[in-house]
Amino acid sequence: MPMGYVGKRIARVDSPDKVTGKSIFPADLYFDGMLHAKVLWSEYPHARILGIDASAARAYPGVVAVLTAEDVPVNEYGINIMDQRVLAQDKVRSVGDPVALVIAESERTAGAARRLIVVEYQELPGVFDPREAMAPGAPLVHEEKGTNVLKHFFVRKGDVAAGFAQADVIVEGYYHTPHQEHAYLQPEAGVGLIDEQGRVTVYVAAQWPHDDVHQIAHALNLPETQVRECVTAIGGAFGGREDISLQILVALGAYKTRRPVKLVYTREESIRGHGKRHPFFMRHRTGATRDGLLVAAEIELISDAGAYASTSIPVLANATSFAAGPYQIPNVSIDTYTVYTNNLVTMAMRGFGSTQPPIGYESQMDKLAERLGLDPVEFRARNVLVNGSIAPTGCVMEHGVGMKEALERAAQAAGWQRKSSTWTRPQIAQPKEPNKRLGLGVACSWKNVGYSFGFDDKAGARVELYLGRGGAIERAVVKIGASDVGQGVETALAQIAAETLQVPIDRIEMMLSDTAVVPNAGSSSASRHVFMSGSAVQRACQEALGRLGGQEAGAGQSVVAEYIFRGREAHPTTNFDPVTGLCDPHISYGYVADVALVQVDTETGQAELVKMWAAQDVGRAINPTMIEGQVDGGVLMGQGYALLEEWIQERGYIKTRNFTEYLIPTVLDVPKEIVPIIVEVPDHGGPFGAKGVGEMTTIGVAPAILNAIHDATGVWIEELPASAERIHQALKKKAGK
């Protein structure tokens, strides 16, 4: 009889630990003999080292070891270019580079030696808007490039000219998001020290442990197989411990001292220590006929790298992929830029390059629908992709496309009636306070699930099946390496082989933490684990019910199987044709429909977002429960992004370091209801139809909040946050004062 663990409400297998206190984080961990270190960071956003004089910091009682550049065996790192310092060398390129790492007895020890330490800067000219950076003779980050433009895509699809030709009504606009701070509620933490085997190990919260490994070995010139990560119980990440951040220090730190190091960063250091989501400054032109279908778009992206190339890259080419909008546009002209600044490096933050450009597409699509007289639902409608349209990167989208039953759910939810085929938005009862006004609006977006642009992406998992009497399953061990950062893997994972094994989830252990024991999954980003992972893991599965049934089974036998699973056996992927740009770029999707109710005061500015309505299509629900958890986090992300959060650096310094200055949403934030919607529309590729929804969850919320604004308002707001302030600016200009 089948289990049906498969769409079933599992609770969270990691929950009972974490709820009475038992999960531990590196920041808890404690080894004999252990040192404690501390990072001291640049002082400027762009110098010249002319020396350090450590002497006095090394002479201090207590202290063990001043590491500088020199100390480092391979001076270099980088999740995609090396083109990091683990310590700073010969210049520092912005306030978040580590200058030197002091290891001392104790962290009270450390910090006062720190103080001790001399650097004798020549300051240098910076950059610090990716606009400016891109002008001839402005000064470089890395004067080796010759240029700050670190990459630039195009996309050239039909004849724009001819397209704006024949749409009846054109609309513009420029926008700007800035960057996001990702706010986990663990600083970063981490241990390295030297195991049983002689390996240097580093135990620490990670998103992509098998990468770190292969980073930290390059830096300290050692083959992979002599180093090692643990991945602790992680608080939080969103993308932000994709990268390397500490890793590469307490591993040095163990390598130089032959002792276990502890460094755990304060809220400060946490925040100058990783990078940030990308600014994106975006300008749109579109195109559209009287009888609503879009004709024509043209527009032009900009991201601030930051100091280094991190995954600007690749969240470049992710952005360029969606910046049109999940919508049918027969001609489409796009140019991206990313761009090296002085700011802090920018990086992988949930959404990874498909968060920005909704801000740009969808207040266009809002724009067009009024200027045409249309409902802000029906024009999508009329537009949205649907199986077998061609996309702006003009790829034939073959089939599981819920992008209309995403819209249509969360419509119907919000109140939306179709009437004579056409959809008509709901009445909405105004507040008797006559300076309260309340507005709907609606966003679409889209996502990609997994790596893409003919990236070989992969998830390898290793199933052990333990019997019983009469060759019954008596356990099942999963080994996989795919960090649970809180989005639940761990039991989206489990379920999955229950489902695959047909044998209680009570008999199935998973082991995802130590990069010696497990296979390499790859990142926990592009909300691809349940894809990717979940592949691997059912088909290891089935490889072990095959062998299962093709021996003689008894009790104390065991049986093994291992499966490499390959995004291109779902969907093979292609990077940017070289003439045209056009490609295939991404192995699935998942499809976004957000309707937001927003309350906004016209005499303050202040807007409220009073209710969502969430429509997420994930192809098959592993577990409603989790995606549900899942909705809720991400529209409360969504919320600060779009209405409170504000990351500030001024001229390369930063203004806002802790949480009294970088305001993040509260719980007395949460909007009075958050609506879930699941959607499936299989894909046929993952794992009994599931695709992915981690990162969809939050990149069509401003938008949404953005649109309603405008609808209780009559204001654009073109720029991220929309402050109270922001909006009260934008009532005055309208009302001409």
Contents of the next structure:
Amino acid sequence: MPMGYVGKRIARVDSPDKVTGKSIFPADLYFDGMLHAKVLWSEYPHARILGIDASAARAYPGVVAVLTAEDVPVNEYGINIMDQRVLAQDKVRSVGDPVALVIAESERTAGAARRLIVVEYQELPGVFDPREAMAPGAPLVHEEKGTNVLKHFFVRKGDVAAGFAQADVIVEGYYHTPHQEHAYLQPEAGVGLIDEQGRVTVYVAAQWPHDDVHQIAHALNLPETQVRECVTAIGGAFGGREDISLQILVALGAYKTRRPVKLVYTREESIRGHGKRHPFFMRHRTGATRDGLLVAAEIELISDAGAYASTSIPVLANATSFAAGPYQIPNVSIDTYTVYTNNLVTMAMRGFGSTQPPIGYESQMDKLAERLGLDPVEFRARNVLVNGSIAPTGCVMEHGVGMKEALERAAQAAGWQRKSSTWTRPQIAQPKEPNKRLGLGVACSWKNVGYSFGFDDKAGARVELYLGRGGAIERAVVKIGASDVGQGVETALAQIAAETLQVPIDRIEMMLSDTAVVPNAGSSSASRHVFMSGSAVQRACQEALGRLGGQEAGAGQSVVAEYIFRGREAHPTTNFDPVTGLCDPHISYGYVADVALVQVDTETGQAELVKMWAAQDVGRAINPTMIEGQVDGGVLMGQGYALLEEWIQERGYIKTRNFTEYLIPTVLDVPKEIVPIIVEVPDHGGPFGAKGVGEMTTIGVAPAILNAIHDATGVWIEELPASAERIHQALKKKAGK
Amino acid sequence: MQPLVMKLNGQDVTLQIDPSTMLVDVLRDELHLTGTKVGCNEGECGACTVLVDGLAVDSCLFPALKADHREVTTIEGLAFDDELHPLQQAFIEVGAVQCGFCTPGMIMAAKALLDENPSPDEDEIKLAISGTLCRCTGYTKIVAAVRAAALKGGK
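The form predicted in complex with its partner chain, contrasted with the form predicted on its own above:
All chains and molecules follow, beginning with the one already shown.
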């Protein structure tokens, strides 16, 4: 008899500890003999280091060590390309570069001694706009590379010139999205120590502990078996904890001093010490016929990689694959570039290259619909991908394409009706105040699940069944290195295990931490854990059950099974073709349709999100309550991106350093209503048909809001955030003032 | 060093502290009550919210000596004999917890409200927690949890 744990609103398994304050985040750790560290940060966005005099700091009472580049055995790291220095060597390339690490008996002492370090810099000319950085003669961020262009991707599908020749309407647009700060509430913190077996051990909140171990071991020149990472409770991540932040610093501190070393960033250091969402510059030209069919798209995207590669290349690859939107377009030409600058490094953030493109392609869709005199839902419905469609990168979308279902569900919920086979928008009553205008905006968007472009995405899980009387499963232990960053993966995996094993969920014991014990399940990113790690847990449980059936099992015995799930078991992916750029990029996809109701004050330019209908094709809902939670949070993060958040750097210097200067939405910004609409078009490759959800909830929010602002006022806002000032300026320009 | 005497979660506590210390540092570093979080250390995020004589304060900006001879309640003092406070229960049941870092501060801010006003409306709930930031939940289920706790007579 099925237990029915999948699809149920199970309370999160980690919440009792979180509501009582018992959950241990890294800053909550205290060890005997623990030292405290402070980072000395680069003072310049681009400068040569001529010398570091740390003698006064080293002599300061209570200081145990001051570490600089020469103390790092192999002074390099990086998640994708190892172009980052643990401690700056020869030069600094951004103000986020750590230059020295002070280790002392107290945090206060470390902070005081830090001020005594004298670094002699020779400032170098910097480059702060990726478009300028591409130009010949621009200052080079990494001289040895000979160029600032880190990567160029392209896609050539069909014949774009012929496509535009068929078009009755062609629209153009130039869009800009800014940096965005993750602003998780828990600033980076960690403790490094040498464990009883002599292993360098790091306690930290991290998205991909096994990859951290790889990078820590590399920098310390140790075998990976001599490094452990124990993941604590994680105070939010959103991509910002995928890269190394302070992991190597605390590991190095412990390695050098042989004592526990704790490092806790202030909020200002957190904002300085991790990368941001990539700014994009996006040029679009899109053509459609008068019967409302897309025929051609020509797109150029330029992203600011900042000072180091981080994941800028895979982010750009994703953006390339999503650039034209979830639409059938026979002729496509896409060129994309990611470029080094002396800005802060940019990195993964919720959406990973799927968040910026819809600002472009969804504005284009509304511009085309308006020119064609078509309802925006109707125009999209005629063009969206369906099962069997060919994607903009040339691959056939074989099954599980829930774009149309999501669009129709969101539109219907928002009041659209199908009249004589055409989607027709609802009439909205405008406010009585003459300066208040309401508008509705629609956006479709899509996002991959799992690692893409031929990468061998793997997730390992180990299941141990402990048997009681009559061979019944008394307890099941699931070991998997999947970080619960707040999204609830621990609970979702427990539900999948309980469902597969058919045992009550309170007999499932989840072990997510300690790389020395749990298998590598990959990163908490790409909305992949339910799909990838869920599959691994499901298969490992099935194997364990199979073994259980084949043996004389009795009380006190145990059965163990491990399974490494590979994404290609679900769907093999391919990299960009070297000649055409065509590819079958992703294992699976989530499809999203958002409808925003926005009110604009035409006197002040202030826009306010009133209501959001958010339809998410998640394949199969493992836990509807957690999905709603993702929608609520994703909508608010998208709303912040659209209307409020402005992370500012001026010539490489950070101007928005803390929560006073960088504003994120508070409870008072929450719209009157968010309507989560869960769409379930299963992917046969995912566990129980599930796809993913974490990132998808945020990607369509800003474009829906921008389209609603246009609907309300007639102005196109092509640069985020759509602040009161920016909308006001656009309204003035439209009125010819 | 100066003496600090307070009633902390119902128990008398006496310790010697550096007078420049903030309350949050006494709670965390001296007493290892780490349920109270530090998110910004400048009164912007509310993760460090505790109750002093029933009022919600940002303990990162609250000099510890100002708590001398007063009652301090932290998240660790809310559950009674392992029985969760109705707010804690509601946060679990409604699904108001994601990463959990803001949760203690949210619950303490909400407790101050319910102690003062046992049946707040939605606007009053929002105002009471408006000084506490959350990046995960979009606040919707947090507001719903406070409302649910209020309906159950949670104080």
